[in-house]
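There is one chain below, alone, in structure tokens, taken in the form predicted alone.
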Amino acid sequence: MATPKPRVKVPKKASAGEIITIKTLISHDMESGQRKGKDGNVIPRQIINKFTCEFNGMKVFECDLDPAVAANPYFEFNAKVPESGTFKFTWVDDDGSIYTDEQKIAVN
């Protein structure tokens, strides 16, 4: 499996108190552990099992993922932006790997 690559879309600017739309996608096979490989052996489970988004250290969005989630999990959600700051996105893999991305937003 290739190293998962997070992609995030956050507006560069917003007005104070504006509700913005955030879009995230991470390239990941999301292997459920229920399929068999060509050799007949079960392919071990390896999924992104948790996703969180924080804004200036405060949790904005969080979810747990199950094996039924398709490959390349995509999330779209809204957040209210009170001030300029940084969104931090974190994906946690079954193997303990953690993938992150940060995006800044300026409030006028």
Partner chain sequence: MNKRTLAALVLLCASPLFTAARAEPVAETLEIDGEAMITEAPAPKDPPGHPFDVVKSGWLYREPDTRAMEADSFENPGMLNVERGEEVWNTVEGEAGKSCASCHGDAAKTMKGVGASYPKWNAKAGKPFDIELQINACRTAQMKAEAYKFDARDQVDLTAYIKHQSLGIPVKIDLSAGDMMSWWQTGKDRYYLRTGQLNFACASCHEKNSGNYLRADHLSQGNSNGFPTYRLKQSNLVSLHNRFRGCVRDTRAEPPKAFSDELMALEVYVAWRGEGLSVETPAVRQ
Contents of the next structure:
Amino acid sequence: MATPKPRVKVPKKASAGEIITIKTLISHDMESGQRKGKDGNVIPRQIINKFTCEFNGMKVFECDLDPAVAANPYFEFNAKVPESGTFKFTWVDDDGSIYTDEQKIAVN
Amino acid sequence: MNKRTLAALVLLCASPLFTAARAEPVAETLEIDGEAMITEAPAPKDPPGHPFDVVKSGWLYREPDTRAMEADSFENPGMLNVERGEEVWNTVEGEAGKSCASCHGDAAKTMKGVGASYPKWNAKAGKPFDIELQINACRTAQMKAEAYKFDARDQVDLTAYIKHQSLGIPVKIDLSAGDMMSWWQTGKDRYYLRTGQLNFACASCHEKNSGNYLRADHLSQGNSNGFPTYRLKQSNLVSLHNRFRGCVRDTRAEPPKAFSDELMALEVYVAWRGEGLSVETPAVRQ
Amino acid sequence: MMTRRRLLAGTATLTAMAGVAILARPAWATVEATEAAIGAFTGGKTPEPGRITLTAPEIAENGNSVPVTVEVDSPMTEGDYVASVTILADGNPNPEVATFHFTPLSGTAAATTRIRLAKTQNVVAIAKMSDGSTFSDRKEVKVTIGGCGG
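Switch from the form predicted alone to the form predicted together with the partner chain and give that structure.
Below is the entire complex, every chain and molecule, led by the chain shown above.
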């Protein structure tokens, strides 16, 4: 599998206290551990098991994922923006890899 | 065998394979990020004999959630592959030390419209080339790199990236070039040829039963304007020749090889059948 | 005209394909396992109806990617917010699907994701509020088998 690639969509600007919508998508097979390969053996589970979104170091939204989340995990959620700052997104893989992305937002 | 497949078996034995259930494709317009796509067009008149008056995109046959996924380029997971394809476009490979970009520059400019005009006659090879064959010709002749194997991840993603540069542009292929008309004719013959233990031709599903349900599948006209297409079933991009082979396999016949003359002729004919529809690559299907 | 033999041959193919799609199969989650998972999430309480809305298609076009949305009615203040929402499916190999955790910074307790459903089944969403109270909603999603497995 190619290195998972995250994509996030965050508005560039918001007014103070505004609730914005964030969308995230990451390329990942989300191998469930329920499938058999061509050799007849079960393909070991390898999924993204945790996703977090923080704003200026404060927790905004988290998700614990099980193998029943579809390949290329997609999330849409909201965030209240109190001030200008940076959203940090983190995806944790079963193999220990961590994928991150950051997006700045300006409050006018 | 579980109860459900047994029930399905009993049901199938008792009823015709194609159910009487029929549903008109939806009367909606597809806008991708606000950009209008042509999902219905008058059928091409040259050469004469197109079976439909109006050609329709497979998008019109899908359920609302699947349609919505294609309408927003962020929500479309196929765009992850397109982004990967851009990286492949810019990656130097082969002894000549070139990438696609070395010769073709900015794909947004140089590749705009290209995907809508393939397959295209290649005089040197004496046969039509699709994007995949053209990429392989560039790789071996210009980049001095190895040709991609069929359905290599880079091949599918790069093809999607190139075709995506024509998003919205109507499909129009040049049948006057070289020997294209005889390939068109061969492709047409193949389209109506019944194969496999099910004894189905392409036309059995996509012409005679287009609009009907084959169990849960709302059968489309089988147009190629959205390929490579993101299929929920595979949760990945699927190339046109992969789908051709899948369809033939499903008739319980031995599928022809990808990019064989047989499937290249079919690609020419199928592309013509969908002329006038916008390129939707990467489309989202079931 | 299709002969009966051809039809049977075709049926065998379709049946075989349906089998392939299911692949390695452990014991299915049961309604009891799902109830147990609900209990584990709520601390043994029976969730009340209301306040949470689960949106899912009545018929999924493909069980490999089914969009689901949860929305919970809450002021989302420091003193009164939705802590978590868990999604369960009672016909998958395991009932657990995903658990969302919210904070007052979430603004509204709403989230969308795409899930896998192995067959027609109930999807259940349970919300746990900051005061420990729990609410649930459920929807049956029909998962159909495609015409030619292709």
